[in-house]
Amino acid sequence: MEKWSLMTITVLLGLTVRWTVSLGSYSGAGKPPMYGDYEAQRHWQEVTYNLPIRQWYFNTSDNNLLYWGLDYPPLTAYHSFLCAYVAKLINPDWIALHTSQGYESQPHKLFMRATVFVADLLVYIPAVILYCCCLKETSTKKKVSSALCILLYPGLILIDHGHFQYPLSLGFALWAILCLSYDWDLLGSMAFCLALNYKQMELYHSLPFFCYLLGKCFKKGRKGKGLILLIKIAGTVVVSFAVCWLPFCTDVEQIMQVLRRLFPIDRGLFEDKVANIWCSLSVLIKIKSIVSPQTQLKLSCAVTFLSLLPTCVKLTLEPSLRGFKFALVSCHFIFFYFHFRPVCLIINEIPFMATWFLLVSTFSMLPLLLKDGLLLAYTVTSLAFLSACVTSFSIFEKTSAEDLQLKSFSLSLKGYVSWFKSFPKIVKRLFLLSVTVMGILTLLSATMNPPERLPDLFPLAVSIISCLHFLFFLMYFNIVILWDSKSSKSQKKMS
């Protein structure tokens, strides 16, 4: 009962966070004529209310797809048109065709604000709670502790309920864990695949699922057991992207435009100042006026190709719960750069690395949220989370080499690295370092205008700061993952 009780007061103030930051500014708010995200959910809505579905992702008169075209896959297609019915049912106005682009209200906002809510309350919070609940060999304090610490994580709440995004798919691929972390494979498939279905950004995480359940079939022999999982998983995934795309295969064309419409490649690697690899290289190298957008394309698949190879290589061989949660926060830390955040999951095992990344990869998004006006939701939220995990896990008390998972790694580097000893009192240093430079940073661009010359200055510097940062954590999680120990003794373990 006092696991219960503990759990309770833990989600209630996920919730209390959650809506306050709700309470203030989102994407786009008063700056027409294109407006933000939060009006792109609401354009969605209109159009898939008012719309036949054939008409969703296709370029018409009544659906402009440079005005906020939908380019989510169908589920999320369908969650706002559910949503558009409730809004139907309280104010026709606010999914009216045409009339209704770049409405603004309290009332709407307060709708709006709502759905995402009630889309967290019923399927991400509960798999959380489920996750830390279920965490094996782990005392009830620490279950608790995980659990608040995930649920205060600020990037997800800024980018949620203060920018204006839905956290479905981030649940439906929580869900597909949990599953996993019971043996219910074909569960955990049809889960993951509803997660794929709402928002194709899960194909970050699409590899380390591929070569976990591949292993574990493997493992059961290539014929028999084995051969009879396979088929079973793979059945699983077909009737759930065909229910799922049911309504788009009417033709041809239909998925093909929906295809063009989720994967737009032509815009090649740079979006915006974000923390990538790639962003950050084009200051030292023009690489957008030396290299076509083509090249850019195949330079990226191989380098993403070989760079996930020794960790998808590592986790079909030898498949463990533990390797496969690992695996997850290594491919999408190589996708996020190389390409164009699951390391929650291990925040109790992890605790002192898990803080710093989370705390790094919320301040990689401050020009995004200094622009939305979150700077306060940001400096408190930041706070509010780096003190429940020094409180929660003392995560300064754990950066021995034993703590921080590199213990198989430190002793094959015996006689080689004379330092290696003080690595815990180097890694503290540069954790204060970080988190100091980090505040500086957001101070600066918080009070101060950049240079005429260099209007980009403090996004860019964000960008560059935390891309060395992120390659940091790259080089840190994959010798974590390709010296673990303790992957078989774990294989049937929720770590």
The other form holds:
Amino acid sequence: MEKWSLMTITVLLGLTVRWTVSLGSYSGAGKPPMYGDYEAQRHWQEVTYNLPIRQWYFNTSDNNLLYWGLDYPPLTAYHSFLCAYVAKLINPDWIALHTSQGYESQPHKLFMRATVFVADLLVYIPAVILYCCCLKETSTKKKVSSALCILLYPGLILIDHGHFQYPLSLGFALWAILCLSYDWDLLGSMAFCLALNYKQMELYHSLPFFCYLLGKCFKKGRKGKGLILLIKIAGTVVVSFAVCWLPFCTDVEQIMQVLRRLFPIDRGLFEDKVANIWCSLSVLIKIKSIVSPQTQLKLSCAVTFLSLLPTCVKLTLEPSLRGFKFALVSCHFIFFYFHFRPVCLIINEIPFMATWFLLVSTFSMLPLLLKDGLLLAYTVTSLAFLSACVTSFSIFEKTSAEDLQLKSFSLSLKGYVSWFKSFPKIVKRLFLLSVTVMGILTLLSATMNPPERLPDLFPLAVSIISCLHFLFFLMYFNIVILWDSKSSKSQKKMS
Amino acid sequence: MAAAATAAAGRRWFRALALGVSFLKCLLIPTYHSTDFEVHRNWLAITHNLPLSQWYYEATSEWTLDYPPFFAWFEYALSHIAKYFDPEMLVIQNLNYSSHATIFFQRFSVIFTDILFIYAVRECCRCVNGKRAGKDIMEKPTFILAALLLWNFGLLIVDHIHFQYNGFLFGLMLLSIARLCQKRYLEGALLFAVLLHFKHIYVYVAPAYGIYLLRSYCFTANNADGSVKWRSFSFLHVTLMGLIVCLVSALSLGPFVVLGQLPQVISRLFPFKRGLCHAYWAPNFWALYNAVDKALTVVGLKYNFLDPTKIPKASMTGGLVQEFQHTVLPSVTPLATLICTLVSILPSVFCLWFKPQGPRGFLQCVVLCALSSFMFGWHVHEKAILLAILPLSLLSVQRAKDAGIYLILTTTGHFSLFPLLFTLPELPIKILLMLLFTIYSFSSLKSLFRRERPLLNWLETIYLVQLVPLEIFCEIIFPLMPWKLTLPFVPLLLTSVYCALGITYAWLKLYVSVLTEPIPVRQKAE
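What's the form predicted together with the partner chain like, now that we've got the form predicted on its own?
Expanding to the full complex; the earlier chain stays at the top.
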């Protein structure tokens, strides 16, 4: 069958799964007074449409910042404005100032879901398809399988089309990565700036981007071509930022207020029960009570930077696309964000680990998904993702040391550790154990009530187990990156 | 070694296809369900609470039991599991009861009983020869057939959104076909007899089964020129066949005969009080007939050939299920439709008798019987097109000609099912799934038969492409127009008539190809 028809079928499958998940519940459905992320997005449409730009980020009588005040960069605000414009054409009640607070109806839900669907269709999905089509040295079948598995990744589907979120920042970041793999550095930088201006969370990825581009400039020579490239990239970044922030550049106070909204330093290290090392540590040491918020921030920055250092230094010295992708993954780990999307990018190189990791990342969101009433969608999409990966990549047959890119590492260790021979079996058993534990915990969380003395038992258990997995994966990815250079001679030329 | 590896790969992919579609079905659980959901809940309640003697008399709900007894027993068995999910659904008086547990249980029962369908598809794949097999697993006829059957769009939306239990019933039918292809005649006959007593709509294809079994099983040998050898008539075979039919019928209808309720059961199963056409016209011959009648009425009124006072007020397209008289063309009675159906079936049945081509001839006859009954039947449901589409899938992966006819029939047949899902949240689902299935069927069959002539000629292609503007008009443009209130039936009328053209064309094309097929010179004795 031709590639275009296979890719079209893959996209259609991805879209069908997304829409069927969006038929389910959303965050904060029927839960006054604050509701959830869905109401936040609707409120932003209300604010951006009805109020002038200079009032968007300020606390005024018309704009109560305590009720879902805007805390994303300007591009989100512009996007909300666009959606509000369409909403006004269909039913102005949806965004009427003040009176539409907590508005919930079936047609409105359809509209909101449709906006997410369209955003996905226009930005994220084309990026994924182009990325997979442009993978070098892979058969058509592998390309289509990669696309299918990436599009079926449950974490993203459940958060975007279930809980409610827009996939635009991720889409732009993916376009940026795509451009960089074609050496279109300026376009890539611009795309990443767009991503950054949509959600400040993309700062997590900025370090690998920065190091990779810097390394590229150094490679071209400190003077001459390298310097010109550096200036061009810097210029692109400045212009992109200027365009996005133009309406706010009239007043320094505007810019400061926006920054204050984007980076609320007084919030502390973690909110809710995030799969975060700090959250897990807090079980043992009550960090929140020992250290002040300012110290917490400094502490997390220091730890983060130190853990990132090895990968980023290597990336600057030896900028390769593969190293760049792995650095993005590491980076994401370090910041311990909700979902681990860059891992999708390496699914065709290390399918087994990528699949395992992505399943764990979805599992880590279980408490949130249960709260939103998305248990059925979570179970079905996770199982579907696992089946798709197992069938497309035959992951259970690819668990040897070589398949897991650990050949050079295993050679170094062979002298010390004798059980490396049964490595594939051990890995497989660990995987099965992990999946079983996750399954049992899912079942318990869904069916049983926690004991009264420990009301947060299940979310905490999910958090700790996910954290342990993540530390394991962190170790693994760092090993792969650092031992990579030693066997670069024997490896095929990667993109 | 290579064969074993290929077989293992084939199994893996089949498992993936089956699992994948099952996951999709689970995701469809929260979608819109039609009144058929309440129908089945009511039947669960009736069979659970009332004794056998009351099953076909109970009329608290308007959705009375109108399937044969085996299906009633099936509901009875389900009701014993239902009580652990939500006992309230089993109370007859709880009309339109649809708690979350009820929806989950009923939806899941459909998904679960589809296991029989999956098994039947696997058996059918074994009957298909893979002579055209390429190296790639996705280009093998068996894989394509499995995908076309397991992921059939019509079956997915009728069973898992609209809500019905067609999955396991078609499983029984495909399994009986597979058994007949494997020359296990008694099993095939038994399965079909059982199927008839689950849902009597399958009587549409009973002539094909009857003639084929008589010809190929009761007469055990052919002459050299292919005609029947009268002396090879086997009394044993006939007796066995008769015994199976009688036994199954006795099990099913026996208790009701004993209770003297047979007339009541028959009247429930065949409610002829309903009109010529379903509320939404199935795209068959009568849809075209009605359209012509309506067109002639309009023309007649305009040019004053007709007296406006003599025309009945109620419109046939008003969406009500009732008997109705035609204005210009002669009215149609149930007897007339029966005669038309029998006449249209006869050539294919004769073909099966005089030019037996083994299992393939049988399949062709099944499809033709189903299609002919669809074309001329009384109060045909548009869902009945699936009876023709599913068996035709088996033929489509074996011959290019059949593949072309399959593409036309499937695309128009599936499109004609669109009005079943009229709610806005389900609109993207039906469009996405329709595109998915259509693109897959076209590209897979095209790649399978790439060495032959194109599957469709330019006229057929244009006809199918025009379905897109039709859909855009019906779903998007028409609701925004002022005519929506005065002429609400226009989209249904257009869909029905346009699809009727396509289906009629496919039916005629298939008939011509069957009738003009040359008989092989030498026939092996069967």
